[in-house]
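Okay, so here's just one chain, in structure tokens, the form predicted alone.
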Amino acid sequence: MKEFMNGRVTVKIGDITKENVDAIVNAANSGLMGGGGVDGAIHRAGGPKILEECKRLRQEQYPEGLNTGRAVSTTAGKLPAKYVIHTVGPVWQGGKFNEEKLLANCYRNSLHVANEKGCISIAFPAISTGVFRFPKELAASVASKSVKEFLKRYDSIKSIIFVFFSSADENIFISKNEFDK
């Protein structure tokens, strides 16, 4: 575990579904109906309430699905968090389709949703680095830069935790972060 920005940012290995924070971020697909990876784990651990709210969001606000880079919140169901913030990361296509900007939007928009909900703590997974194939080194730079910019402008969120599945992913993030620059 490593801390940055006077302890406001923590990087660790763990299970995001067990984090005792106000909000956890779900690396969702645009359909918001659950899936594999982090998305599936959150839906399984949180129970059916999350899916019920996702279905309602699809019917009432996002009939075509949530756009890449956007973020929306639901209950956290049985999770220790209060909210799940769903964001759709970009699929890596060689960097030719604004993937970096879209990934930055995932982090910024998730933080803004958390701020609007009155959250003071939030946990993030590595968005888009799994089946969406975003290069992990570049994702670490984009994520940390986006979070750093947010924390410089807003002081409402006191704790941001990046939760990684493996020590290899944690080490990549620590070595490629932008917090110290």
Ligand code: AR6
The other form holds:
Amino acid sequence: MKEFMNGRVTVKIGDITKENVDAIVNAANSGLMGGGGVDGAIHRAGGPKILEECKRLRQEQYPEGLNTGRAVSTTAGKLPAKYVIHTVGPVWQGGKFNEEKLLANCYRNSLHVANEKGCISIAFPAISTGVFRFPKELAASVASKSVKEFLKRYDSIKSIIFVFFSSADENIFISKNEFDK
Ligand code: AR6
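Next up, the form predicted together with this ligand, please; the one we just looked at was the form predicted alone.
Below is the whole assembly, all chains and molecules, this chain first.
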């Protein structure tokens, strides 16, 4: 566990579904119908209510699916969090397809959605670094820069937690983040 930005950012190892925060972020896909990885874990732990809301969002607002980099919220079912903010990370395709910008958008747009919902605490997984194969070192730099920019502009969100599944992933983030730059 490590803190940055005067304690407004915490980096830790854990299962994001267990975080007692206002909002947890889901590394979803554009279909919003669930999947593997952290998406599967969130739907399993949160129960069917989250998927029902996702289906409604698809029908009413996103018939074509949610675009990469965008974020949308649902309630969190049985989870300790109040909201799940679903965002669609980019699939890594070598780096020449705007992947860094799109990943930064995921963090920024998720934080804006959290703000609109009045959240003061939010937990992020390492978006795109699993099935979507975004390099973890680069993701650490992109995620920390995006979050730092937000924190400089807005003071509403008091606590942002990065939750990693393994100590190896946590270590990469701690060594490659740019909070102190
Ligand atoms: N808590 C925290 N982190 C987790 C958890 C958990 N419970 N479970 C996995 N991780 P991934 P992506 C970590 O693949 O790359 C899904 O099928 C995991 O170790 O979940 O954005 C979606 O439906 C990794 O570091 O997300 C999409 O189709 C990180 O979460 C696609 O995968 C992200 O890995 C999204 O792929």
